[in-house]
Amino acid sequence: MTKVFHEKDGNLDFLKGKTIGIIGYGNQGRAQALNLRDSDQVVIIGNRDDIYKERAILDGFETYTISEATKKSDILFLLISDEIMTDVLKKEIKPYLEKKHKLVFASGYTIAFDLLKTPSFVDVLLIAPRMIGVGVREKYLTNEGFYSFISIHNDASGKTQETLLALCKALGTLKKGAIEVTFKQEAVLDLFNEQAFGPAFGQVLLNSIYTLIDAGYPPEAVLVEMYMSEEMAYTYEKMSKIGLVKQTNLHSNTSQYGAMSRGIKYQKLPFKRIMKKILENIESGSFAKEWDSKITKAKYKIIKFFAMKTKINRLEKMVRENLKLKEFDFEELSKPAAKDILQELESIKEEIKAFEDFFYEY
């Protein structure tokens, strides 16, 4: 049966006289230090000399290079991104780790698919919220607490499970619960998440965008009833509260039996196949060999570019500005600089290609 940890199971004691290191102070390290520093526990920041350090800085805390708070760390978080995760490791952490270091990872990822090593000699944890780092300190203000997967990758010591739960505990998570899964498993369900569901939720929401407006439907009407208006942020938290199926009960009964008596027609759809395959792709490691490669992170930087192009993002432009709402600005790779990256990726025309038909037809 699976475990669920909740506050009684965590003790503070056992962080007694420990210094923890947060080793990035992005959107998860600055508000993981925050929660730990609330809960009375001695915090410092290891960063680079950029702007998450002059926030750092701002919020009070002492900051110092990665590797000068590694020396003075008993316990590691390591909130930084997977992409730089190995180099640091390997360059500003493993040369001045000791037996009393115990690292805690935000993602089961560069475990679980052997991106990294670590010592033998070292305590590996995995704390996972399931909430963006806004979320977590959100949640902990208001007492609420937030979902965690948690993991013992190396028990090193032999007292790491009275640790994590004292971590856990002083972060805030045991007011709602810590899920025990392992690296790996932490690992699939994110990238499953994100691969399976997330893509085929957008599909079916660009296909009844683009239908109702065919159909001659005031654009801006589409979009505000489909999810600018909030109401399916809305329904997903009454799913999560009461149930997902059960919350059908808080719509009109027009709404349940139009819902209920329509979705028979998509049962025969192949979700399920499709997804099945992208599962195997992931656990196999076959997703985290292709990110590794120097080529995909090129054609990454060419898929984004189409995909910041689609009509969707036109539309959504007219519409945000007709409703009057404040548009986001974020950086966007530039159209030459796709076409040279382009010109250098002979090997992948033909799959780029299909990105950019794609992305053009939504």
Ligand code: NDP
Second form
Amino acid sequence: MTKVFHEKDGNLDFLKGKTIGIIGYGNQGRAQALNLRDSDQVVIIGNRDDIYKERAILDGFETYTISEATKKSDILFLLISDEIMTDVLKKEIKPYLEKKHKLVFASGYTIAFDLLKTPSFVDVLLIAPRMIGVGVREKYLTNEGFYSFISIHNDASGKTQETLLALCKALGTLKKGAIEVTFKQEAVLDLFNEQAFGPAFGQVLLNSIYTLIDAGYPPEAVLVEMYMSEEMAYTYEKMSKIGLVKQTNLHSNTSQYGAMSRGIKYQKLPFKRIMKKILENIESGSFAKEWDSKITKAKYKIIKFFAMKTKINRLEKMVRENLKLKEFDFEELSKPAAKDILQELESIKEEIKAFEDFFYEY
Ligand code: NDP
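Which structure goes with the form predicted in complex with the ligand, now that we have seen the form predicted alone?
Now the full complex is given, and it begins with the chain already shown.
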């Protein structure tokens, strides 16, 4: 049986006298720091000298450099981006680690795929919220809590489990439930959702949209019907609260019959075969290796550029204007592809062309 921990399983006494250092005051960092402080914990912040640090000061926290915060803390929450975790840990944290330290990760990625090594004399824990930072804070304030995946990678002190559950309680995740997994399982589940379900769902949505638009339906009505009304968001919420199939009872009989009788037409599509390949690629560490390489970073920039130039973005712009909705501009995304990026990708130019064609279609 998978272990799931709740409020009664955590005891805050295990955190008495401990200072918690939050490394990185970003999305998760800010939310988790505020939750821990509201649960009467002593919290300090370690961040580079920039706007995030200013935010922490405005929120009333004592802030330090990452190395200083490491020295002053007993428990360190590593809430910096996964891409720079290895580098920051090596240069700014590892040299100051002592036996007293416990390292808490919010993602199993770097440990699961051997991108960093932690010293054997420190406890290494995972508390990975299944929730964006803003939600971690909101669900704490509303007392609902949020799910987390939790794990212990190294139990040097022999008391890591008690600390882990106490921290979960202070963060507010035990109100909903903390589910025990391994670091690798957490990382794979996260990547699989992003790489298998996410893009498949995107393709289903885009194909639905263009089937209707090509048949002459007004774009405003199509986009509202497919996602802008937020009806799908409600349905998703009901799936989680009532059940994937059971929630269909909230829809009309016509809707239920239509959906259930037509679902069978998709039965033979090779979703599972493609998804199994994606899963194997993640589990074997091939994806982590690919993402870690220099050429992939350049490839990512150019793919993102193509994606931002797709037809749906132009269509949305027109629809949003007509519906009097705010337009969000992500400046760096609209910059033209720099020639030097393309030069870097000369060796994989056919692959890049395939991405350009793929995004051009939509
Ligand atoms: P953010 O991108 O919001 O924050 C990143 C933090 O890293 C900022 O404080 C940033 O500070 C700091 N940072 C970036 N570059 C450097 C650098 N070179 N040196 C030092 N500090 C740096 O990250 P998230 O909060 O999204 O993610 C943090 C962790 O939480 C990750 O492990 C992620 O996988 C995990 N997680 C995230 C979730 C989410 O919804 N976002 C959900 C669950 C887990 P500055 O800009 O000042 O350098």
